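For reference, the chain that follows is the form predicted on its own, supplied as structure tokens.
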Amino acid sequence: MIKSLKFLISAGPTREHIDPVRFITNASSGKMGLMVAESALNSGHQVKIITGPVKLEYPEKAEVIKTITALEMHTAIMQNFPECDVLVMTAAVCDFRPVKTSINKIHKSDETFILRLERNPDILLSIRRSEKKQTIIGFAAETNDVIVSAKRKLEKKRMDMIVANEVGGKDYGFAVEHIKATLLFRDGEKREIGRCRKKDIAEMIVNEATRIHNKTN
């Protein structure tokens, strides 16, 4: 009999206000995080998705908690890691914030607008594993070079495996059903998946972090 587990999934994008009507984003759907939550609460384990602004139906069995901003999204999983077994982190969050949000719309002028930012917290980063060994699973959404920076961030921040995600293809990438991904783990072991559905490569990832986690504890 499969042990249950609790999931922890981050999804979609953060967005990072200027004023009232603009914000700085990406392209994340969400459907990466969708598509892990379905197939862990498939697979019998508790899931809880802390997701920024999408416009998706998460599964009613799941517990989700909604926030906006990196610093929202920080918080949350802060708050949340501790109580989890596994933690994927799919969302795309942003590096950086205006340094300072304008309450009123800025209006168009004839000279150049400026825009300060500053960095985000890392999450992964401020992250601390407990007693309970928690499993924690990345993603590296890249252009060029992605498997040296995907193996770069899974040295770096300390994770069991990270799914190292080519996107900016025509079918693949952010937005759309299929990626193409490679799978990274901590002990050097590298899986080149290809282009795949985002449904078998969520199925991937449960029956990883959950064979990582059995292992480990």
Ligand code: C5P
The other form holds:
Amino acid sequence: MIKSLKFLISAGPTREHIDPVRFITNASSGKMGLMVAESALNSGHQVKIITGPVKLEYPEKAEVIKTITALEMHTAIMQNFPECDVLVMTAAVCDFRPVKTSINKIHKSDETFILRLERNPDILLSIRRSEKKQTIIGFAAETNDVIVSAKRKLEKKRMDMIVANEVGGKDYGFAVEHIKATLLFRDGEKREIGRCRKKDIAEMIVNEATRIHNKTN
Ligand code: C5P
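Having seen the form predicted on its own, could you give me the form predicted in complex with the named molecule?
Let us now look at the entire complex, which starts with that chain.
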């Protein structure tokens, strides 16, 4: 019998406001997180999704916590991580936020406008595994040096597996149905998947997460 695990899944972009009507964000649609959530539910697991602003509908069976900014997503994940068995970080968290968010709409007065940005906290770097030994899976969206960069992130952010994900191509990457991926594991294993449906990679993620979790717990 399959043991039901608690999946915590981050999804979508974050949104960093400049003023009430303008913000910085990225092209993430939340699709990858949705697919992982569906796949985990189909395998009989419990799912909690921490999402940034997205236009899609999550499964009714999933608990959804809505966030807007990277700081909000950071807080929500820190609060929910201790209870989870598996964390899948599909969210494209904005690396920077405006130093100041104007309360009122900024009017165009000068020809140039300088926007100062500061770093957002790295969520994966902030979390610490508890005695439960959570399994952590992340993504690396890269346009170049895909494998080298992804391997560096896997080690630095102490993940069990990273999905090295080439973006910038026409028919794979952000906001489309396909992904071009290689799975890299903590023990050095490298599994090249190539271009495939996000749905298929989501199933692989759930299977691998379950396998790793069962091995370490
Ligand atoms: O360094 P990079 O942003 O490419 O790392 C990607 C991985 O780290 C993703 O799994 C993403 O969800 C996660 N991440 C994070 N906190 C951030 C930025 C990214 O946990 N501030």
